[in-house]
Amino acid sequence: MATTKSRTSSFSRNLAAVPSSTNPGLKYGPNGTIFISSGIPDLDKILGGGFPLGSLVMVMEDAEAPHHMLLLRNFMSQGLVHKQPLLYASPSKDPKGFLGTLPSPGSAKDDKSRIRDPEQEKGLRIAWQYKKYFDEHQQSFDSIRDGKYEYCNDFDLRKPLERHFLSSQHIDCVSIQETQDLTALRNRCATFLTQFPRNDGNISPAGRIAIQSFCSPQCEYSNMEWDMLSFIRSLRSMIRSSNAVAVVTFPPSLLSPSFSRRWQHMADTLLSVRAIPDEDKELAKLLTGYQEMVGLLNVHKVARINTQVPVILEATTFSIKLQKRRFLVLECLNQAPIDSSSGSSYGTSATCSGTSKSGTLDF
């Protein structure tokens, strides 16, 4: 009797080649990419899962507002909640004092109040025969509501991070204010990254590096543009061969245009934030929900690891809002208030469906 062979599709993944891990805060993506969370659920969805391990993320600051600190705080807090070692470099004299401003994960009660419509959460609809290939081997890394951790938390900006997250972690704080050259910082990063070697089939605990206002005028090396560019190139090389992610914020207005473009070219993921004028009547007429916005986030580049396929985003500019004045939310910009409805969060608006009086058209 002939043995029956299981029918396989050319779209199926080879799960045996996918390494297993019990480390919290990791999530598998396509082409063997492993993500860690940015700490902002909407930003993770925009980027296709989060920040890929081995990538350099650069955030261009707004010289008139510290909106980049919102991204940096959530990124650092998410790592500490997942017990991922952190290296934080700051131009302030006491970098450890910044740890007291990190937000805490929202309570279960707050999470329930922020649950969205499941029909809207589906986002981009996928044909049923291919849907299973996107869900396999991902459940163990998604949010664990009943367990200890979630892949990405909603952080309450009004509530400071509990002390036990700060006391039991491997946190290395560095002040770069009085640093005359970047050799010491480069060596510090190299030593930190030796904890996270990238070995095939074995995922070590992921690490995070956060560097705030890298070319700040408080730093003595701020006029050494070639040295700073060399450091970024070295950091990117070290990050690429490790299971870690580095987030570097910098004010582009303090750099010459040519060096600013070079810095942006070095980034795997490039973001920028800017403030919104308090009373811009023209902008208020153009955008819905203008009064609730605190700033704008632009996505200039999305990291592509192990692939050459470009990313085509539904939108590249998003409004930054504080839901209930506590939770950071990113929303697609809606033009001209037609029905007096405000914009919806990225997670609820990324759908290939149109709504009409006769019903919903899905494709």
Contents of the next structure:
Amino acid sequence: MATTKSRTSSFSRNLAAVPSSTNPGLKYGPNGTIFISSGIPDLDKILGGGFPLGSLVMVMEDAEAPHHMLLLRNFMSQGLVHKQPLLYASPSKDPKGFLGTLPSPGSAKDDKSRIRDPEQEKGLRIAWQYKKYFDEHQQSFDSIRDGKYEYCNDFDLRKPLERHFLSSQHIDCVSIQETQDLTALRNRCATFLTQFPRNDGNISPAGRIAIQSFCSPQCEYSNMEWDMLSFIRSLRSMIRSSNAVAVVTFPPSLLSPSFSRRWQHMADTLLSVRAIPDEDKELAKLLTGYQEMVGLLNVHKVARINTQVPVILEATTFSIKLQKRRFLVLECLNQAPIDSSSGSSYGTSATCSGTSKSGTLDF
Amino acid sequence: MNQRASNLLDEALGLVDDGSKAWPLSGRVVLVEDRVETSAAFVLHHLVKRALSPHSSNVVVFLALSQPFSHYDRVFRKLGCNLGAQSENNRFFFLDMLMSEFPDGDEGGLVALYGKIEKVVSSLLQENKKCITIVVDDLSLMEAAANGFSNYVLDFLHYCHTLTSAFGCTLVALNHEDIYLGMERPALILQLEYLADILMKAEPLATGLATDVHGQLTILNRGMWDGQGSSRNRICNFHFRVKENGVEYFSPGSRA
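Show the form predicted together with the partner chain, please, the one above being the form predicted on its own.
Whole complex next, starting from this chain.
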């Protein structure tokens, strides 16, 4: 029932009536929430629209692989494309340098639909009578695409973000390597968030906070677990009362198990990323499309703001793929047919059918 | 009250009675535990909603550390309970502690908080409102606010406990069970479990999450009076499914 938040209640707002003309980066969700995009179209669909404003998103890193950076980059780029102010904190010496690696929105729309089309054709023929439903579903997510800015862009990971997005005034970079205590960072976040007070009714611009590898050992505070926890708690509280989203990535293996749990409880939306080993024969046999996968994404918790109903997804594990080595795509895991050798068959989906690849198989 | 269909949770808590009796949770400590996978916030919502039902004259003092008022307001409105109106009627006291901190080595903050609660309680007792429910959402955040000085939190809870024994208040607290699983001597949770008259645990199903069963609830009710003057423990276990306007409870396996 609750696969996509947007359709759970019959009283939810009409998604077609998004405030696209005023602010392309925002989308109304159910229960009076407003979504901003994660920068990954598939992730938005999985989460039912994106990250709701006022929520804290935590990403558990794979300590040995940089997959969390993929999520972080797209999240940051999407914000910059929408001209949403950004606060970026990282344990590197020069966090500004990271901005140079941000991906640029590709002309992926045409690209992507071209790729998807043949697949649709050969995968499953859809009777023409039902085509209209199919289109409708697509539209709800893509309705803003005719405008100059889309709600969610496809980002080309090989193309750096154009300069004019970066040169604007609203980017704030902080290095958390040298900081001994977190009050400075907390104040920085607090002043940043004062730009986005929450007042119901009118939509002010939204802000994004991205904190990378928060508890990494380069930071001098990294052994002060209670201080970090209380920082996250105050960040969460501040975020709640402002029109902003914070994404914090952290390697849980560096925390004690009890604290890692505490952090996970703090999160409104909890994701984890994991690399997959290069030559895992067993796994390669089990899953189709193993060759193209770069990692796995787990959705542990989906934000429930203004509601007590949990969001139960059809599938919680998704494979991260790079389409044409450029575009980040999330797909449900598909179990390989038992005696098949090719990886291109999507026919037997065991875990679920197409939450991320909406519509291609949903009949 | 009679026409309200009772559910398994109310039965397990002894909340089903004819309305003539006093609030059955009076003088008791209720501890609710949950996990990352399964939130038990709905149990708090249910208890608050029952306490604020129009047939009773209960008063709720709500210590909110985890969500702002707007969240609770929306959730309760969907449950059929208007918090704004209730707080105007002096039946719902909302203490917004989302931003409050009780920094290092300083017990003062929590003592002041207790003073606040006690003031509310004593003023209510003067108005002859006997049944007061104190709800803490949630304790792990209070620990974080106290910067790890769990003993202060424990002291605070002991003070609140005296309110239950002295004035017949109900203390309801939410905590997260899985935080303490790997710890050596998790004093806070152990002491609380010892204090609790009713212990509820929300867990995911062993088989994982499903859309029609959101998890299972295990309730240990200590000291249910069975009429003959002796007390006994009762353990109930059932599944639940959380909805906007309420929660469905059912026995394991009774769903197709």
